[in-house]
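One chain follows as C-alpha cells, the form predicted on its own.
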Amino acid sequence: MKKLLILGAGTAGTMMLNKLRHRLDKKEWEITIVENDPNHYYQPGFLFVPFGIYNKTEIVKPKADFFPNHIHAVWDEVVKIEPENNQVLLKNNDPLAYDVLLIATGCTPDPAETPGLQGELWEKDIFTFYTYEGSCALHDKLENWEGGKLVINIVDMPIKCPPAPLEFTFLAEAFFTNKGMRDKVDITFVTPMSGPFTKPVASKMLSGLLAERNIHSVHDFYIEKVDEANKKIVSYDEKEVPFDLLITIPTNKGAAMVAASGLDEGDDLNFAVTDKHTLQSKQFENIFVIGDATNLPASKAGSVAHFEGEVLTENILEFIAGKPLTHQFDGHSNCFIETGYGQASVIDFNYEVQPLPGKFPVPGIGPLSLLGISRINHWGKLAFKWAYWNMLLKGIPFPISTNMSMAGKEEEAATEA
C-alpha cells in the first residue's frame, strides 16, 4: 500500500486530510497525519477575544473531531524530513515513510527574535494577540487598563492574516470609545511598510480611515529592540516610539524542521521553497507544501489555504497518476477587515491584481462591498466562524471561485491610487 503523509493538522493540513481521504482509493493509499498539539484554534477569533466579542472557549476544539475515518493520526513532533530517503523523523516514534509528503506546518510568532520584546514587561505591558494564550491575557489586561499610549507594532513581514493588526487597531479605537475613555488613549499604528497595507488602493482607503479615527501612523519603522526601562520601541535608524501598552505582532516563522531539512534554501524565516502556482516543492517532486508553511508571495490566511487546497488536491492526484501538473494557483485571497462599531470591509485580490472596489461575491449585487465599510461585511466576518468549523476544515467547497474573478470590480480605481 502506498503512503501519503501530512505534516501538521492546522487549517490547511486538516482540510487537505479530508479532501484527499475522499479522493484517494482506501485500498491503495494509507493516509497518516502528524501533529503535536491536540487543540485546534480558530485563529481569526484571537482578534475578538481581547474585546470580549468572542469568549476563549468558543474558539478551541479537539483536532481529532475534524479527522475523517480511515486515516492514521500520530501525535508527535516532527524533527526532520529526509527527502532522499522518503521518510520523516519524529521525536518519540519510529520514522515514517512516505510516497507523497504534504507539509502543512504553518507558521508561528517568535518574539524572541526581537531583543527586549519578551522580557520583564511581557504579558504585563507588552502583549500579542497572535497566540491563544496572548489573546486571553490581553483580554484581562484591557478590562482594567486605565489608558495611556497604546502602540500596535508589526515587527516584520510576512505575517499571518496581514489585515489583523489594522483590525485590532480599529477595534481598539471603538472599544475605548464605547467605554467612554477614548480621550485617555493615544493610539499609534507602527509598521515596517510604507503604508498601512501592502497594496496601494487598499492602503489609501485604510490611511484615510486611520486619520478619520485620530489614530497616528508611523511607517517604514524597522524595530531593532524594545527599551524596557524607558518603555520605547527603537528602530534600526534610531527612531523611537514610546508606549504604555504595546501590542506586538512578532516575527512570524515557519517550523524549525523545515530549515533542519534543508527545504528553505537558507531562508531565515523557515518557509519552504515552493512553486507559487503548482504548490510543489522546488527541490523534490513528491513533496508539496500548503498554507503558511510556504514561501509564496501570497497572504498567509485561511482563505488562501482554501484556494490553494482546491488546486493542490488536483495536482497531487495528477502527480500520483504520473501526469503533468495542470492546475495553477493564482494567489487568490479574500479577507474581511474589521473596522469597529459593528462594521467591516472586504478585500479580494491575487498575485497580479490588487484589492479593488466592487461587489462580492455576486457582481453588481454583493451582498459584500469590496473596500466599502458596512454592517453586512461585519456579519459576513462573524458568519465565517460557522463556515470554518463546518465546511472549510471538512474540505467542503465554498461557493466562491478558486481563481480570482474580475467581475464586479472597478478596475479604473487602480489607476487612481
The other form holds:
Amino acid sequence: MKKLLILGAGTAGTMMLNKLRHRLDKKEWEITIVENDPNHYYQPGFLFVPFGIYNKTEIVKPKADFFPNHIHAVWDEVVKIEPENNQVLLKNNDPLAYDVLLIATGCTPDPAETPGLQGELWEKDIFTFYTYEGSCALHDKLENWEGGKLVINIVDMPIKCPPAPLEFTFLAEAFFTNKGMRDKVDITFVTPMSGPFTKPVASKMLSGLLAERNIHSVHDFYIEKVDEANKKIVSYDEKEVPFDLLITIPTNKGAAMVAASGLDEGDDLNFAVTDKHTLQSKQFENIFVIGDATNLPASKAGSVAHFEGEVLTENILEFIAGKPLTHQFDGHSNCFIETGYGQASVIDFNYEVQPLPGKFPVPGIGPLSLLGISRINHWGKLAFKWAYWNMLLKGIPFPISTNMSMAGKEEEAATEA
Amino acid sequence: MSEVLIAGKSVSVNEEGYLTDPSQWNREIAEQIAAEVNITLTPKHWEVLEYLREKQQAGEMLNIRKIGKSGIVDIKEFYQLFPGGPLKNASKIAGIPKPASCI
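What does the same protein look like in the form predicted together with the partner chain, given that the last one was the form predicted on its own?
The next block holds the full complex; its first chain is the one shown before.
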C-alpha cells in the first residue's frame, strides 16, 4: 500500500481528506490524517460570538464527524517532518512514513510576539476575537462594558481572513448604536497598512464607510509594544494611540514544526515555501501545501483553501501518475465583508485582479453585489455556515468557478481609484 | 506607467513613482528619489538598499519584519533611516516594486 499523509484537520485538511479519499483507489492508497485538537471550529463565527449573533455552542463540532470512511486518524502533535527520510515524527506515537505528504497545519495568532499584549491587561482590557476562547471572553466583556476608547489594532500582516478586523469594527459600531450607547464609545481602527484594506478599490470604498460611521482610522501604524501603565499602544516610530478596550489581531504564525523541518522562509513566521500556482513545496516534490500554512501571496481564508483544493486534488493525482502538474491556482479569493446593521458587502479577486464592483456569482444578475452593501449579501454570509458544515468540509463542489471570472465585474473602476 | 527623467536618465515608473524595471536604477537615481522625501543617504542606508535589491532579485517576499532580522538594522533603526513608511520609501529609493507584503 502507498501512503498519503495529511497533517492538520482544519478546513483545508478535512476538505482534502474527503476529496482524496473519493478519488484515490482504496486498494492502492492508505490515507492518514494527523491532528491534535478534536474540535472543529467554524472560524468565521468567531466574528459574531462577541456580539451575541451566534452563541458559542453552534460553532463547534467534533472533527471526526467530517472524516470519511476508510481513513486512519492519528490524534497527536506533529514534532517534525523529515523530508529526506519521507517520514513525520510525532510527540506520542511512532513516526509515520509517507509517499506523498500534504501540509495543512494552518496558522494561529501569537500575542507573545508583542511586548505587553499578554500581560496584566490580557482578557481584562485587551482581547482578541481570533481564537474561540478569546471570542467567548470578549462576548462577556462587551455585555457589561460601559464605554470609552475602543481600539482595534492589526499587529502585522499577513493575517487570517484580512477583512475580519474591519468587519469587527463595523459590527461593534452597530452593536453600540443598537444598545443606545454609541455616544459613549470612541472607535479607532489602527492598521500597519496604508489604508483600511489591502487592495485599492475596496480600500477606498471601506475608508468612506469608516468615515460615514464616525470611526477614526490610523494607518501606517506598526506596533512595537503596549504601554500597560498608561494603556496606550506604541509604534516603532513612537506614535501612540490610547485605549480603554483594545481588540488586537496578533501576529499570525504558521506551525512551529514547519520551521523546525526547514520548510519555511527563515523569517520565523513559519509559513511553508510553496509554488503559488501548483501548490507543491518548492523544496521537495512529494510534499504539497494548502491553506493558511503556505507562504502564497493570497489571502489566508477558507474560500482560498477551497479554490486551492480543486487545483491541488488534480495536481496530486497527476503527481502520483508521474505526469507533469498542469493545474494552476490563480490566487482566487472570495469573501463577505459584514458592514453592520444586517448588511454586508462581497469581494472577489485573485493574484492579478483586485476586488471590483459588479454582480456575483451570475454576471449582471447577482443576486450578490460585489463591493456594494446589501441585506442579501448579509444573508449570503449567514447561509454560508450551512454550506461550510454540509458541503465545503465534505469536499462537495460549490457553484462558483475555481478560477476567478471577469464576467460581471466593472473594470473601469480600477482606473478611477 | 510613464517615462520620467530622474538624475538625467529616462526611466519608466508606475503611477505611484516606483521604477518598473529595477535594471534602470543607479545610485544617482536613488539619491534623487531620496532627496524628494528629504532623506540623505548614508552608508547604512546603502546597506539596506542593497539588501532590498538582492532579496527582491531572489524573488523573496519583503516585509518590515524580515528587514528587522536582516542583521543590518532592527525595525526601530529602519524607521529612523526611512521615516514614515520605511518599506515603501526604501523600496522606491531602491528602484524595486512596492512590496506586496500587505495581503
